[in-house]
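Take a look at this one chain, the form predicted alone, written out in structure tokens.
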Amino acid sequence: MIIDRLVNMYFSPTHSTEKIVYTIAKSWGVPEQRTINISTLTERHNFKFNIQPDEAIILGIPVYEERIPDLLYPVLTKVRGGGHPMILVVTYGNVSAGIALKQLNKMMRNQGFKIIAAASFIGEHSFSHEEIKIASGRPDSKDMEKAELLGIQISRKIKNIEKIENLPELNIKGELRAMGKLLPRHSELAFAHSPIIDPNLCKKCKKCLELCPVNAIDPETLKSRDKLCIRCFACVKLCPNNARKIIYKKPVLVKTALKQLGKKRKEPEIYI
């Protein structure tokens, strides 16, 4: 089987999973590539899928509280395929996957797509900064190697299979930790104040609105709206003068957890 034409689809508001998809379709190979990116407001409200003949698709998103998150699903609903092959990505905190991969594997087989690999790698946690590191760096160098060996493996794949239907179907795992069945649906809220300006740093670039994926930043003021703020601290990762800051709240107890939970480094984990 031949393929000519690749989607790179992702939301990555600090970038993580952008890096992984495009290192994966860089190391495929495909000769003509192009991006749908789903990381602001206005791109997933003027959203509209198509898919070509012969065209595959990377399908990357990060995970929120071992899950797809919620505000991706009026998107994802929309992405539908008739039997196209899709390689599925998911990044998470080094904490846990959860069931995010799980979830958008049945999720996308039933919108007609074929399944022929699949992968939940590690990203810099979202709540991870100076004092607190969890997965800081990441993906690394090692990261990256493990996703251009998983686009060679896809590439070959491909190769040599002649009838897409016929491949079996991934069995893909997952599953909730006891924290995550026992936690209410959006805690990252009652763990974290919407981020903080320092305003002898802050130089009134604006490029924390380019960044937001919610809009939650008045244009005026600059500052974040809490209620429509989902954490992600991308405005907090990229602001170029560190004018934003992370504060935790029940910051022993949340520290405390963070520490535990990120002290073991997890690695990448690929059907494929």
Ligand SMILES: Cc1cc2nc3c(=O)[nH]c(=O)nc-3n(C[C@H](O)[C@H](O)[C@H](O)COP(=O)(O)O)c2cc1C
Given for the second form:
Amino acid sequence: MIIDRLVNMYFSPTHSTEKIVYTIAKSWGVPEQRTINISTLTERHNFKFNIQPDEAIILGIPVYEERIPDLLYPVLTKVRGGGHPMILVVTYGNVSAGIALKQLNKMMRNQGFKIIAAASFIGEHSFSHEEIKIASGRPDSKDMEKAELLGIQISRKIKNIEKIENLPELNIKGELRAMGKLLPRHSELAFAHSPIIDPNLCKKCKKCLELCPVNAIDPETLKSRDKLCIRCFACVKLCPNNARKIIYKKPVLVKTALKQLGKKRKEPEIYI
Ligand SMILES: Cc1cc2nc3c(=O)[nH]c(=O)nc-3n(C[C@H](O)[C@H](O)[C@H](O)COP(=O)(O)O)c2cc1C
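Could you present the same protein in the form predicted in complex with the ligand, rather than the form predicted alone shown above?
What follows is the whole complex; the chain from before opens it.
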């Protein structure tokens, strides 16, 4: 089978998933590539999925609460396959990938895609902070090597496929661990307040407005609206002036729990 065109589709507020998707795509080496970035609310609102007859797709999302992020369902349910080859990528903060990849595999298979490969990678945890570093610096060079290797493996696998219909299904494992099992949904809201602004550092450049995946930032005051904020902390991590801060709600508890759960380095898991 020959693939000449590739769609790189991702949701990635803090860019770890985006990096992995592009690294795989680059080493796979498909000549013509296009991007569907669903990280902003506007893109998701205006989302209409179309795929050309000979296109393959890499779909990348982060793991939230050990699952597919709830906010992506309206878009992901519109992604329909008709037998097109698809590569799945999830990125998690070294705590637990839970069932996200398994859910995504089931969903995309049911929606008509042929899953060629799937992988979970590790990215710096959204809640990571100078004091509590969780997967800080990930994905690192070792992760990137694995993503490059995966691109090469996919390219080889695709070349050897004669009939995509006969391709065996991947047996993707996953279970709820840690927080996903014990805590009620959306417990991230109980871990931290929405970000606060340091008025001495904020230059009102409004970059945070572009970064927020859910339009939770007031365009006038630039304050985060607590009820809308999903705690991805993209506006904190990517603020050019370091003007936004994470404030934990129960600092000792959060620090102990997350540090403990994310302490042991986890490695990417590849299915091909
Ligand atoms: C609401 C929320 C829930 C999260 N849940 C988990 C989780 O269950 N397990 C985990 O290891 N990381 C979790 N994370 C961390 C992200 O999966 C991780 O930071 C990921 O690299 C973000 O991807 P991105 O950089 O592409 O946005 C969560 C982050 C957020 C914002």
